[in-house]
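Below sits a lone chain in structure tokens, taken as the form predicted on its own.
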Amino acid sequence: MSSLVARAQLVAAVAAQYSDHVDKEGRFPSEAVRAMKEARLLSAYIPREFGGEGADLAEIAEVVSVISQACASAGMTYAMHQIKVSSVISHGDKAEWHQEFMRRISSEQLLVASATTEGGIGGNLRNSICAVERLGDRFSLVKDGTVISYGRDADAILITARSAPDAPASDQVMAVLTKDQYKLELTGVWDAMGMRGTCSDNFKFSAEGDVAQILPNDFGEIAAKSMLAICHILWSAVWYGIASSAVSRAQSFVRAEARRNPGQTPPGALRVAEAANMLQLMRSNTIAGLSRFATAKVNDDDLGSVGFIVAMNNIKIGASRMVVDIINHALLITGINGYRNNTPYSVGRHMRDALSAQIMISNDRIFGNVANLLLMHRLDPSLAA
């Protein structure tokens, strides 16, 4: 067992103690995140030269899955942190300010959040209303109505904005701002069906910083060549963790039934086999995404290709659909014991958390984008990676 997985299991043990409380109270999974920091998991993805461990994406996905099996909100928080860290790694590794920021994440175990959405843009993260206003080597920006998951508990936030007040909505940059550089004014409270512990409140965000804190590449390149692919893969790892936990509870229920009635095959046993089959397909879907991304990373043309974008979008769509189907199977197996919230076989929290999957970057929006791409791109019929 790798050191990362062993440490993730320690975090998961902490997360499991508080997961129901986090859900019921809609509060940040502070105990689990504290355990992540103590285990130095927040810097696992950062290259060794900047104080991290240089883990690859497959290792990070495994950590995400392990934690998500215990608490989806904690797993999603870890995933979103690493998604933001990946942007700094991929697009700021040659810039002195961002190199030092990675060293700070490593030494101080900083938790990084994201502010890519904005009121008035309909959930399209590739458009911004707010803009960076530069004055010499300083800049300021105000972003209204932005959803910032765990914003009040983050140590730094990566935020998107138009590159200048006269720039078009799609001409965006991404900047890193630390907690001492921004103010958050709460404008809407996160009271949601599931993923309640992510505390994805709405804020008016205002900040000032050095121009050096703006990532060198424009946000369109950041999104296309790293962020969205890593987003879809790590989100899929979260959903796989939730599904795995639900199937485990269903399997435990059937085993308990078998012990009570020796010599008889419980009626839910067949559905457990079906759920295990679906879980394997979901696992294969995520592994395929990891493999495709690893291949594309060594070929910049492939990384920006239509085929790669379609493949990554399909990873997200597939995982977000399968997780709900798998948990529904677990519910059919456990029956009223799974439906109730106060039994060891409950999958209510799992289902509510999983229902967020299809609307985190809406599947309808993704299908619309893929449909347009497929008008000019031939599907690859081969089985080769």
Given for the second form:
Amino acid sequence: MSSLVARAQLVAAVAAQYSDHVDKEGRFPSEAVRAMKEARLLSAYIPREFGGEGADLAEIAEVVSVISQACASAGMTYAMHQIKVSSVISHGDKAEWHQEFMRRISSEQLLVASATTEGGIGGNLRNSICAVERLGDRFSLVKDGTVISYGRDADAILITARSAPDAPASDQVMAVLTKDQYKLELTGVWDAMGMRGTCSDNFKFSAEGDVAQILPNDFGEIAAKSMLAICHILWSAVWYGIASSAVSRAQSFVRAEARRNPGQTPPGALRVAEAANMLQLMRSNTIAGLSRFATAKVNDDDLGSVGFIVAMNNIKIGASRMVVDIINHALLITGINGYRNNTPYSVGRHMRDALSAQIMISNDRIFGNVANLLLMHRLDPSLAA
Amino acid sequence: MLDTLRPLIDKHARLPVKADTLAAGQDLYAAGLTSFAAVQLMLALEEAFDIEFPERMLNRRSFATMESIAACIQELRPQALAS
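Taking the form predicted on its own as the starting point, write out the structure of the form predicted in complex with the partner chain.
Then the entire complex follows, led off by the chain already shown.
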């Protein structure tokens, strides 16, 4: 099998052919996801002993970025799948049911989606209203008003709920349910400014499964120790991919101008240099996140430390702000050609996709959390990772 | 020594249950402690015991149970919880 990046480039080539249509119609990037399955990219992160390739997070981030350069909706779908898979890898590697599930993801290239939001919780994933109801070794679960990106196209869903009907809102578990076990009732259609292909519809979710399908660790631990960090890093990789693509279009525009008028530096050239500078900062930010995570993941105390949470939150905030600024530069450079939707220099889809970054877990909410943490945590001035 | 901690937990940890219903080793996060309230509780403990938590104690495990909180305070100021 060729390298992960080479296969990601093949998927990107497919995704690029359909990205405008996916955006226009607000439809699932099915061609790109089919290509991911054919290239066996959905199991890349799964350890070799469970049939995957044992890739590290940096390699996954690169795949995410490559696909996102072609189609942000496809790249985000891949990122969200890997975020869910990472919870199973980190917290289900000792549980027989979840080991078997990882083998199935690998052999059948299952696409895994997430149902962590719920109507009435006010955007805080660390609270649930619905609860798991156990009866012997079976359980049932009904969750209302939950947003499930690509829910209709997923093969399995990871869902959060209170651990029992009498448990407090924050005492949550996470369970894996497969397509044959759940019913989705569409309650709201995703028709959004950008990221239109993620099809983040609202559903009423109802399911029954074996108690063994519930991940052994409570969700608070899963969120704190792997999900939030991986989420912020892989999202940043999506946004970096979008920003790279916009700068590349702006650069092509300026080069075409330079060729037409030899001997003169085009007016947009300086802005390309400025955009390249910001793009490098964004790239450094994401790489710093990856290296911070690599250090922390082998040290449980570091992974649960305030300093680590602050760092990961800052990766997300930094990337989500820079991407909009960078694309705006690309728009200033390409002008009317960038503003129009039907030119090789269009950056409208990039801008609309990128604007989702600041509200996917609202930056204001994150700043609020960090502000609270900084009442305790002293920032580390060291340049060492 | 937990008797000294319980009123502070009731006041600052914003749990849906009273601290005297919790065992010393019971997981406070599972009982409803949020990361926001954990910081508020840390600040209240610093004020009450005239201590300052060093960076190495600012992690999830230090504040996971009343027992682990007491151990941190004990280490920083051995006489604080003597009564």
